[in-house]
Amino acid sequence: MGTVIHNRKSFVVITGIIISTFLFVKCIDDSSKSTTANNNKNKFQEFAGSKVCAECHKKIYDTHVLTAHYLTSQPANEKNIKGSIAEGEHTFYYNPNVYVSVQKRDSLFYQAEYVDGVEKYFAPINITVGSGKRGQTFLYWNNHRLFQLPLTYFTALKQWTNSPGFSNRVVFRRPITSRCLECHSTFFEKINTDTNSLVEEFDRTHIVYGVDCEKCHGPAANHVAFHQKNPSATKAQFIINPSNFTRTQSLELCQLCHGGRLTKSKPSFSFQAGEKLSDYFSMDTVQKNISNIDVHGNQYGMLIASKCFKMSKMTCVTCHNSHQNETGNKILFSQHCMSCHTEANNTFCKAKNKVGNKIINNCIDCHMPEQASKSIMVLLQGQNIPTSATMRSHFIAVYPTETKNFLQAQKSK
């Protein structure tokens, strides 16, 4: 399946291993220095795999499977490749004699680059990263190698585009990282390669997909194996509770993947929750000014920069369940504000006096609002200047201009 069979004499290989994968994410890996498995501290064998854990625990294995964590990366099948592949929906044109469709052939789904008509390269989509909310791109295997496809899809407008970062041509061959892969599953196993090698080589059969249920609370085989032979035993043993932890400790577990780019100093998939990030990874200190943090990537910059945060001892849980899908419930975000900003303690939001209780279903379009990111930005088709993604501000403070807006479309109601 992961055959890639193509006429073009030469490609060529990103040498500054940036990766758009996952909501079009940019991770970079400069830790070639470990390159083998042997260096990682977890096994894939020590790996139970979430569809044990709801042996025991099947309410919240059956609700986090539709969290956007879980579906960040999945083997592709019909089930869960976006976008349309139909006819006149399928293709994206980079200039009038190139194109590559999102084609079907057996039981299996490609990208194929044409040029004047001739196909000229095709590869298999072996691994969809991404649920979809934001969008969707795409990766092939060569034999252990895995490399980013061209097209990826942009669910805001429904149509396929060039990936993140590709520019306005055809590209096939992006290596995808360790690092990058970090963020998008739970585990995914090295295997030897050469040190001298800018691509690095996974076991095939060693995967644990998805930001899953051992991301957070560790390799669970051995808990499973005790709790099986012991089924009278009360207490969770050999596993993580991170309900336990350090306001830091709760803090640096979301950070590993939502803190801006972190240089790893160790392999990728050897940190594990409730460590210390900074054993990982090398820990940029300096103070960022705000304007200069995207809204993509950096959510953990952006909220510790907030005054909430500052004034509070909230975590990224205090909002975020990881367990529940709560996208796009502006009601339960709201009322996490307010179990803080109360009218009893003088702390409320004063354009209630405006608008009355509709304010209490939706702080975060004022305080929180969507923006532009200037870094995920992909090329649609026939145009030349990229269109951005927008995500949701983790800086929460007083955004005028949405405030207005916002207060005005409450009155026309």
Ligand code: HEC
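Having seen the form predicted on its own, please provide the structure of the form predicted together with heme C (HEC).
Partners and other molecules omitted; one chain follows.
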């Protein structure tokens, strides 16, 4: 078998490089004990899908499809699978005798396990999860159940790695729960109605991929039907507009997925924008002590501990436009800071003189620095201590070390 010979060769190459595993501990779903029956409040028919929004909201639609939200789950295809399937790059070795390789067979993609060069098991890549900013993981269907595939793509290393939270052996049977999908999609309809069953089954045709328009605006089939029938109506009907939300409503919409671990008290996909999160989750699990909060996945917990948050009416939307991909746009984010911190009202940066005029381009690296995540870690081969990925801290404060580094980097320019 040609592939076997080839893969021996690539093993030599791969062992030379780093073999790594990484963990999205937060993303290991603590499957709630209280999983209950199928009463997804929003039936699939109530969703219109975002394509049709473009008819009347073209500008928003065109930028929204470029966001990490929209891209965070998709039906897998050649274009959206991030990792390489090129010879020498598509294999991950668990030990010298066991590896998994990612392959294209006919028009579909697969992950296949080999032991001593013999194929043992394989499964298709059906769904991608993750925009690929930090990584992307893959799911496959087995009848109506979803499972995670053994290999995940880790963007920082541009490599296939052992999937997050998997021990160092090949696993094809890790079930995907509705809470995982609730954070990474708009809607998956459950079909099993057995209250006591921990096995979750989904209707393969009743899915709204991505964190799409209707996650934040509610199912919109009635809105679309009304406005298509009444083209002269200018007042919106049958739609949720978050710009009318109270501060708490606005924050809780984002907290649903950016508030760290929450233990659910109702089935996933029941919560709708504008509702009270505490009706769906037991909020006493929300971490309040800042030193215990991880930068990963809990922007809410970090932000609310900040003085900026406590002493203003700020929400996530103060700095983030949900319809645009603004990744890395430090100038734009700094303008949001300066909408409150001005020289005129004497609330501007006290370090201004040290930084000079360029300060207006970057408030972020000193006051919201990238920090090591305690839960996204990469275990490099031959090391005992995992290497962390970094995340933006949403605890807005004065960070003396980062300031020193920033000023030094500026001097050496």
